[in-house]
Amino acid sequence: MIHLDQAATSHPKPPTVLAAIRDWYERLGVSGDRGDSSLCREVRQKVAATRARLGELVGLPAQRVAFTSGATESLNLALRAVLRGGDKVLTTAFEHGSAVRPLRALQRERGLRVEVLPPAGGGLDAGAAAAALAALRPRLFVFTHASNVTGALFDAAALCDLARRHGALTLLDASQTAGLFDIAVGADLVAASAHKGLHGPPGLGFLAAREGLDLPPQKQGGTGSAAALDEHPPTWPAAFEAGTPDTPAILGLGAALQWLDAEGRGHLCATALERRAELIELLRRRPGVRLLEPPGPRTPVLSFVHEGLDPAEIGAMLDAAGVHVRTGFHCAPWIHRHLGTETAGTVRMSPGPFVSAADVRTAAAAVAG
């Protein structure tokens, strides 16, 4: 099967990431916390060194990282632990659901004020965005990296800088673009998942927030500590890791992590990109296919529907041919209105770094004429 699904997540992972998820269940078998064997030391060492990597790649230090179950958690963690009564968050119309729902079921239960940023041109303006800024002065902005519905990528750090000069603090959703792009864009807080463009395992992501930043615990259990507490822990980054860590998850992202940096995330963000570029010269020769292509900078995401199918047909068409896409609307309620896809939502093609030319020719020869 090619996978042509690489923005939700990574396939084939590398074999050094099978091979230390595989030791934790064969050799390892521990939780780094929970002792003080040597097997136990061992972990720590190496959880120890996989956070210290996401500190860099987010430019925080590695104490203010906390492994989560996704960026689903680590979104919803944050913006519980941001955002009180009545307070005014302003956010974008590319979010994703895992930012999109939270922040609807906190203005029903805390009377948030939450506005929304329309694309402009296909992406986010930042003029508009100072605009709002000045005009809300809201405690929180969210906003995504990039969309993970059309491949837009946006000016984080630019993003960043107007908010902190309005006295915003910023939570930006690095899932799209963590493994690809620069991630240390001066945000407040940074969520991310390890399974899309980092190549780890599922079921895992991190939460980072910058040093100063007091966020009570929204989860409360064992972390593992010496002393015998009864109330959790509130240092990071234990406050925000109550619970049984995924070890093995987390040494499968500790392995992904020094594969890309071995094989150079610029070399594997270009291969993708090249793949799109291809797919694009190839779909736009096929009949009744619109591409919806953003202007500047983007991911390697491809989105696109057809005049005379439904994307559900179309990703059925791409399976018979054994070709894996996705279809639909990306859990990405808001951005559909704008792009007219608000129906049956769209085809999206993402390429990884092991998609090859013909495998995009085999993609682009099965969408029907």
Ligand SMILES: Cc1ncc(COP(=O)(O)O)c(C=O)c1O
Second form
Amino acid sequence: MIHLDQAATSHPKPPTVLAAIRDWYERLGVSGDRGDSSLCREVRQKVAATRARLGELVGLPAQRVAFTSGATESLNLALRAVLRGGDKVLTTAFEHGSAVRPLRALQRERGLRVEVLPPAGGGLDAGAAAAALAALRPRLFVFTHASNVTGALFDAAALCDLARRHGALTLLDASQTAGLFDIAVGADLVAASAHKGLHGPPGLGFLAAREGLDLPPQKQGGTGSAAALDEHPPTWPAAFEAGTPDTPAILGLGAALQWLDAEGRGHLCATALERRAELIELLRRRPGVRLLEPPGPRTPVLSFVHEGLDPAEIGAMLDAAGVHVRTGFHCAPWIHRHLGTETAGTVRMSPGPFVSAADVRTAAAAVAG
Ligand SMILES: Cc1ncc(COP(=O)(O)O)c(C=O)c1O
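Please show me the structure of the same protein in the form predicted together with the named molecule, now that we have looked at it in the form predicted alone.
Okay, now the whole complex, with that chain kicking things off.
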């Protein structure tokens, strides 16, 4: 099967990721922070190395990086920890359900005021963001680094800077960009998945917070440290990690980060962008296809609709031709009314670095004319 769904999850995983996971199940089998045997010490060192590399990637200290079950959990924890009753929040029309839904829930629970920045020319306009920040004076600006529907990539560093100047904290959802682009953009909090561009296993993500940002733990439980106390420790990363961690997944991510460094993030991203450009070129020639092309920088993600066929029908044709894509709304509930795709969503193709030019030709040819 040709995998054109990297925006949902990367496939295949590098062989070293599988080997690291397997090594945990076959040989290691313990948590780093639950004991002091030589096995625990070995695992502890591997987990620490993974945390340290993530810290470098987000530009925050390793100790301020907590492992979570994914970007969804990271966003939920961060929003719940930061927002208090009556707070104002600025966000964007591009957000994923993992930000939209906790925001809506908190709006009901805590009476938040949530303002949504609409897209401008397919992207986010810094002037409009500045005006919204000045008018609303929000406590938090939460935004995705890139649209998981159109691939539009935003200038996160400029947006974080603007927010800071208007006294707002920033929570960056880097799920679509981690492993592909620079995510050390000066955000106060960064949430991301391990299993997309980072090429790690699913069910793992992280939340990173800048030093000095004191946030109350949102889950309480075992941490392996301060175990005699009945209060959950407020110190990071334990503050945001409760319960037995998914150690095999963390070690898998550690191997993925080493693989990314060895291959070169820029090179992998450029390959995927090349495949995206080839897809665009070929799809443009297919009758009935309308590409939803944002101007400006983008990730290796593209969406299109067809004038005669529903996205699900195109998805079924591609499936029959051995191509896996995603169709529908892609868990981004707000953006479709701006794209005019609110009825059935889009067909999304998101190539990763393992996709070949021949794969791209097979996929484009399978889209009915
Ligand atoms: C922009 C964005 N944010 C958050 C998520 C949620 O990530 P996870 O499913 O790993 O929790 C996704 C995944 O689809 C995403 O694309």
